[in-house]
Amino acid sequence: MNLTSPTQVKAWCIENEFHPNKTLGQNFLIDRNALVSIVDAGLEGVAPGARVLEIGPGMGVLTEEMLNRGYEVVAVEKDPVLAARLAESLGNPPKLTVIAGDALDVLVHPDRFPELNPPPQTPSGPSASFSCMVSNLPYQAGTRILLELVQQRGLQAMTVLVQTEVADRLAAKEGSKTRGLAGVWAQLDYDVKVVRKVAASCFWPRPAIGSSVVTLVRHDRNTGLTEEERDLFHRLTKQAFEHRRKQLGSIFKDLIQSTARAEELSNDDWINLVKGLLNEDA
């Protein structure tokens, strides 16, 4: 079965009596160009071998591609239908784990699968058993999960294709109209770029808005933040965001005081205002 052909998928759907969940975000992609660069960006220098975590596979097509290339893919998939049917529609490959679930039970309590097989438990999570994640996410919970990955600092590298507006917020700068707190909290960790818009055309069923690939590579430049710290952090922007309109000696009152509003504020700014609250603390 060609997964880029939308005529062989909508044949497979109809014969099976299987019809995309727009509650799961269920858009399948058919374009054998987006597919391809999607796999090239995410597999830039990850040697073949490698585990590779994938969240959502659908009907496999970038799982597919990945185990071709040699890689060993664990893919995570809420749809039960989807889910039993992937490794047998590949031809059940060894280098093929399915995990019937919802990827967020699965990142956060790992133990209930023992099909993922992580080492031994280390403090930056589950997700630090891949060399890297590739995925076209679910449109309704790809940004939950791109913040749980993030917070827990095991990947080293994601690359996933999201709503464009979604991939505009997570790479926006500080004093972009588009900034937030994904973005705030993913680039804590992570560099954060977008590499290429996918049209809307790409996938079946079409979704309403075009998506985009987008890549989030792990630096170093914050690992010396303390976890009493990274918690203020995640507070204090949580808090801020919520209240984006009003400035921030508005928000914090005798904490913090600041005419600016919180997309105004870069990660270095956020990280300079936890510090010095703790300071006055101690």
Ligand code: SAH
The other form holds:
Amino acid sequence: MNLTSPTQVKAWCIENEFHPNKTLGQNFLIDRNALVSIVDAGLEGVAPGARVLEIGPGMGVLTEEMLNRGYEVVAVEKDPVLAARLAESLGNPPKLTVIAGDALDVLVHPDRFPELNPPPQTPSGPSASFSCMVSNLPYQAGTRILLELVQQRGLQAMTVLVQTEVADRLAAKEGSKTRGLAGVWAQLDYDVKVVRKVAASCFWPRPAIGSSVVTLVRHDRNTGLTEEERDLFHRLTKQAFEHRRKQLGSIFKDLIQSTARAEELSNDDWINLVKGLLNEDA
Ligand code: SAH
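Counterpart to the form predicted on its own, namely the form predicted in complex with this ligand:
After this comes the whole thing, all chains and molecules, with the earlier chain placed first.
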């Protein structure tokens, strides 16, 4: 089946009485140009043969393209019907591993999914055995999945298709109206860049809003932070963005004297605040 042919994808669904599930964010990518740009962006600089993580493979449009380019793919799919048909529909490629399950479970409890384990020659833990993640993420769970992955810091790079609004928030710098917690947390260890927009008409069923391709590439500017500093960074920013209209001075009373609002601070500003507070305690 040609997975970028809307006619063929629809015909398969009708024949198999498969109704795309809105709750699972099933909007299949049916546009060849968009497919090529997300895979190009995701695999840039990644050596062929490397192991790529894909979340929500659906009918397998990205999966097939990555396998064709010589990569090994581990695909995590929550829909049991789609998970069960994926390998066979692509001709049982030896370089494909399918895990039927919720990506959040798989990421939080990797020990329960032996299929995730690196091949014997790879040195350490599950996420370390992947060079990158390339996915058209489901609408609802997308941000949570990304935030879990950025906090694990195991992946060198992630390239995802998400709603444009989510993409812009992830990439937003200080001072921008769209600056929010997801962006602040993602940018702590990743450089975030919006690569291109993908129109709603490139998906079937057609979603209400358009999407964008975003890349997150790990940087090493904050690798020196301790776990205690990271923990306070997350707690402080979470509390601040829960009251984003308020001045920091009125949220944190005696702890922080500032008339600034959460969205105005850069990540370096937050890190300096965190270090200052921990030093005062010492
Ligand atoms: N990658 C495919 C499908 C994208 S739609 C394409 O581009 O065409 C999103 C996919 O994520 C669907 O297949 C849906 O079943 C799956 N999905 C939704 N929630 C999930 C979760 N929590 N974990 C894993 N897969 C999930």
